[in-house]
Amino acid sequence: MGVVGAVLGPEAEALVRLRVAAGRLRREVPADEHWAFAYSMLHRVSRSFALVIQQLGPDLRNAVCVFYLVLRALDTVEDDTSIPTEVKVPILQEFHHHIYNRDWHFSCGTKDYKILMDKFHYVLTAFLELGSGYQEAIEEITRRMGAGMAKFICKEVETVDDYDEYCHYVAGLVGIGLSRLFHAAGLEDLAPESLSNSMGLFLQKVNITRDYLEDINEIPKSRMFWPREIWSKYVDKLEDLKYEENSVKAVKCLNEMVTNGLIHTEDCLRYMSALKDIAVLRFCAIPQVMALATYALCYNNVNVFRGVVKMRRGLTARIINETNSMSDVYTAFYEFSSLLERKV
């Protein structure tokens, strides 16, 4: 442990290395306006995945933090529920071509994510500096997805099949374009896209069943993920599962939802063991160790309903530290799953 984790205890020791390595990459982003902007909006964004980031090397790191940005406005297009869908359906379709115009933006979103859309030029200057190979992976899946996202505008998630399908565009195909990142980088061998998707649905589902509160009170309208074949089992809408006297249901319903999201799990681990780059396979299973002990809080957790259920800050940060090896990933997997099978 050392003489920090003696005197501060594993998780404090874990978030001082955490800072120590955060301010090493903040010294090795590039000094162009446009990568500055790009970094600095990564981490308002999504701090978790700019810490994760932080594991690979520069070319594929930037290449990465592009492909993040460009695929997070194609999303806040797609969750602005302000937008009509006549104005929305036709940029989501047409969003890969716009990333090749370094003029192009598109005014949308709220907070940091309205920065995003306005600055948008800082960020497909990057995009053009990248190499062929990475341009090309980042405009397919951003092609695919924007597809993916413009049929569900008009289309509810039904059936476990509709959550699937939905998942897959907004998900995993993210695992897909990282994995033709990491070929184009000379790092990996070009994963079964079945794999890539498992990795990015794993991820994906998480998020969908802790963020229900946060979903349903969206305002101006609600966004509902969870698929009608599910969650009709146990109420007749889906917002009634937030209220108190819906609580034993809404805890059996949520059950099932985790249940659902674990089926992946063996993908996942099938995916992350044929990695040969050790900083790639770090990228690549400090989330999925993330998912897998955030499924362990959430299930049979009625405060799901109730608020936001987060891991603590230092036992991320320990994740972040002690994934370092396949051997670190089946150690956690085995720890998580033994969790969720004592809540069961």
Ligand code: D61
Contents of the next structure:
Amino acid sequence: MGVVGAVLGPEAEALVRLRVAAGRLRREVPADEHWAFAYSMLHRVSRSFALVIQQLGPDLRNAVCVFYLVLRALDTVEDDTSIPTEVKVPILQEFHHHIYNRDWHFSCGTKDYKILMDKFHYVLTAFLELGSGYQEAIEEITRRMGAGMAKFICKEVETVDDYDEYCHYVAGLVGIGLSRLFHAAGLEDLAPESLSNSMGLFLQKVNITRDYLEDINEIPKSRMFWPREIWSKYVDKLEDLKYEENSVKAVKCLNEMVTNGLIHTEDCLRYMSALKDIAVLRFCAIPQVMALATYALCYNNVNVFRGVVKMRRGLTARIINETNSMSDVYTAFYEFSSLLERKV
Ligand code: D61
Ligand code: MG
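The form predicted in complex with this ligand is what I need now, so please give it after the form predicted on its own.
And the full complex, kicking off with our chain again.
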């Protein structure tokens, strides 16, 4: 432990170390305007993924950065509840063609997402500079994700199978695409699709579980991703879970959602244990450990229905600094599953 750690404790030390590392990364601005835009956008849209992406080697890092921004743009179209269905569906389905046309753009979203959409030509310029192996993987995943998102614009998540199918489109496919990028970079064997899929399903299910309130309160129209097959055992309408008189039922339902997501952890450990490149392992493992920590925090926690349940920044920083090998991953998974077990 360093001087800061001795005086302020391990979380404060981790935060300071992370600040220094993040500051260093931000000062290394790429020379080309489009790459500078891509990395600054990545940082503004997702601080946590930006950090893990930027520690990859240069070639793979560029491909993953573009992959992220293309899918984030696709997701911005999906998430914008003010776009009429008949406009949205064809954009989602044809998005994989648009990425080859530098002049294509569609204005939607708000704040940083709107900037991403308005200046999407920078992302496309970066995409067109990638090696063809990377481009083909990104195109195929964009096509499959767009088609899946379009399907679920007109369809609700009813069954647990629907839930797995929706999560496959929006996150499982990211796992499958990333495995292809790692392979194209010559760093990893090509992982089985089912294990890559589980990596995404686990992350997405944690998001959906944690973001209940944010999604139900979405304006102009609430978004519902919790499967009816689960919540209908507790309430008549999904929104009823947020009312105080239903607290006991809500927490039982929440616990069932967490238990459902935990199914994927075994596949995730298997996927990660096969990785050879240490930077790739860190890139994959940090989000997984954070997801399990988030599940441990959410379990039995009525605050999921009251506001945002967020991990302490210091704990996040510790996970980032202390996840450096598969052995660290096992230790962290053991720690957070023990915490979960104590809450059951
Ligand atoms: C290893 C490392 C990272 C991984 C992975 C394996 C497997 C899958 C994923 C990352 C994807 C996990 C997504 C979980 C967070 N969910 C979302 O962001 C939702 O949008 C889904 C569609 C767009 C996905 C874009 C994406 C995300 C992360 C990436 C990536 C692409 C490319 C490379 C690396 C990481 C969610 O977003 C809104 C919100 O959370 O507020 C939604 O709309 O449901
Ligand atoms: Mg979305």
